[in-house]
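One chain comes next, on its own, written out as structure tokens in the form predicted alone.
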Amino acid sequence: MVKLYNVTKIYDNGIRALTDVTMSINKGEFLFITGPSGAGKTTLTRLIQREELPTRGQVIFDGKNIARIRPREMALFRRRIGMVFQDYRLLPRKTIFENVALALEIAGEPWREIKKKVPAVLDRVGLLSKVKSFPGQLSGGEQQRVSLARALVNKPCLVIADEPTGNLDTENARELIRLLLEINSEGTSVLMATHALDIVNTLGKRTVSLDEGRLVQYEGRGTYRYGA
């Protein structure tokens, strides 16, 4: 499904944050990327969502090159790639419905289609009754779950998850983690950068680490090795 081939990323200012770096994400796959601070997580979920390109090496998405996506196609690439961030990254003075229904709008869909999709992706995530309600009224785990309702909305085939537990207590994170592996039990491919030593080892799914911009683990399954 996605291909990385030989992909380094150098940034304007001179840092390096990717080296050399070859791997796949498998079609309906859970993936951990883990590594400490500074590895290149982050840096790599932005490639594979084309918000930023390789200074060298190839993105491949469903035997597309990436950087070859003309301006015009770029709308649709993004509704197949579903996004959840650490901070949430909630717009405060809309509500929940107005939230989740941006994806939507931006996407381009009708509103008739938007008044049956949101309320019914929202019930998914256990929070159909916060439809009125703004983020600031929510709680931490409640606000992550309308992230991953917008993530969800627009039916990507992957979503990438960066850090989506870093914020929330043990109870709330399991919750996402159990979210996110039906989802994916469902078909959809999961990309989740972590640092969450438990979750990686108990569930035991394929890993890949980097560490200073490299990939130093690629096959292991649930065995973290390196702190935060």
Second form
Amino acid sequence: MVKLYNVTKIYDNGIRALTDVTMSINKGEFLFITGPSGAGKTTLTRLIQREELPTRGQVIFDGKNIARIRPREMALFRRRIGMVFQDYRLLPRKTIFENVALALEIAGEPWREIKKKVPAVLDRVGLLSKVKSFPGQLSGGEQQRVSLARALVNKPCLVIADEPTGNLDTENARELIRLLLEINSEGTSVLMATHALDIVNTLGKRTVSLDEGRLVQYEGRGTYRYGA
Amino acid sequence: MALRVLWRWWREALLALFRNGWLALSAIGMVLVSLLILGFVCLLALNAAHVSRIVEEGIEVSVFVDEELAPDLVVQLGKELGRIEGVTGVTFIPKEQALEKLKEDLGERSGLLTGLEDDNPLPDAFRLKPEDASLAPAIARQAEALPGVEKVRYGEGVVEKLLSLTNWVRVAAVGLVVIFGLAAMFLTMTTIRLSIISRQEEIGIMKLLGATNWFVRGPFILEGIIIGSAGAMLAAGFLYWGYSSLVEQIGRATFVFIQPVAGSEVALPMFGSLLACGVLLGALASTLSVHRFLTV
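Follow the form predicted alone with the form predicted together with the partner chain, if you could.
Let's see the whole complex now, leading with the same chain.
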């Protein structure tokens, strides 16, 4: 579904984030990207989401080079990807309901659909009772589940989670992973960038490892230790 | 579809204003203060121009007729004076009337003039009304050249000084309006800008979720317009109230020769132009500020 060919990313300030990375994410797959901080995990997710363009190489999404997406099509493209961030990125002045509804409004869903879908997805992540709360009134784990609900509500074909458990305790992290596995089992591809090796090793999913911007492991399943 | 979009813009704009209450209020206050100052300067300029015009309208050219001139030729001269370019009115003042006027002006001391009725030393005269005060010297020169004209007076020296003063007042008024207009624009734009910058993260998140530029921009622009027009309407209200009571005070005073422009006369144009300023500034400020954060 997503293919990267010889992708190199050098930022304007000269920092080389990725060097010659070639990899793919298959349909329906649960894929880990691991590596120490600064390895290029976040850059990789940003490239797939087209928040950044590669300096060299190509990113192909469903057969289309995403560098060629015209500004008009950009909004439509991004709606096919659900994003979950380490810092949740919820709108602080909107209620939980409004935060999730936003994704549907952006997709142009009519209001009566929004009123049905938002409670349903919030129920799924166990936060139906918090619809009227604001993000600041929720714990980190709850905020991350709102962020996940927002990513899921549009039924994306790919969910990208960048260090989603980075700010969570074990309990909340486990709950989030459970939810990610659940949506993956329903056919949605999941790409999770993390340096939480215990999670990677427990789940035994395909794992791509990066170190200093280079691919160091491509086909392994969990049990990978970097820096050793 | 379009209706749904508009509805969403309104809902989002009002919700944002409500939830950022203090920020919105301070922005409205800022617009209010800047437009209040601008409106005050505009009223000042308007009245300066008004007074200048009234002063200039008082300028006339007096043409004194040669005593020897035959009555039919005096009538002829009056017609010729009326044909001079820039003259909009000619009034004949016979010597008898001039003497009466002089007596009136002298008041108690009019006794000085007794006995002059039979041998009136004053000449007949014409009063010429210039189309524009600045034409007075040129009209005077042309009138002087006509046969049968004894002397021409228009307040030489004084008129030139007066004209340069009124011109200066006009230029200063326009200059002040421009300066304060720019200041009001800068203040308003900066305030609205700050309120948007404080929410720049929101814009980035919406873009990442796949929002189009108009999805993000619309509510912000509407918010700017609401802030701008609220501030403008308050400013117009305060100015109208303040100005009307000031004009009323001046109207009661007996020593004032020139009345300011009436409050009812300025109300509508002032309200309209301030509101237009507020709406335009608000929309422009939001559009420009949001634009900076849209390229995610």
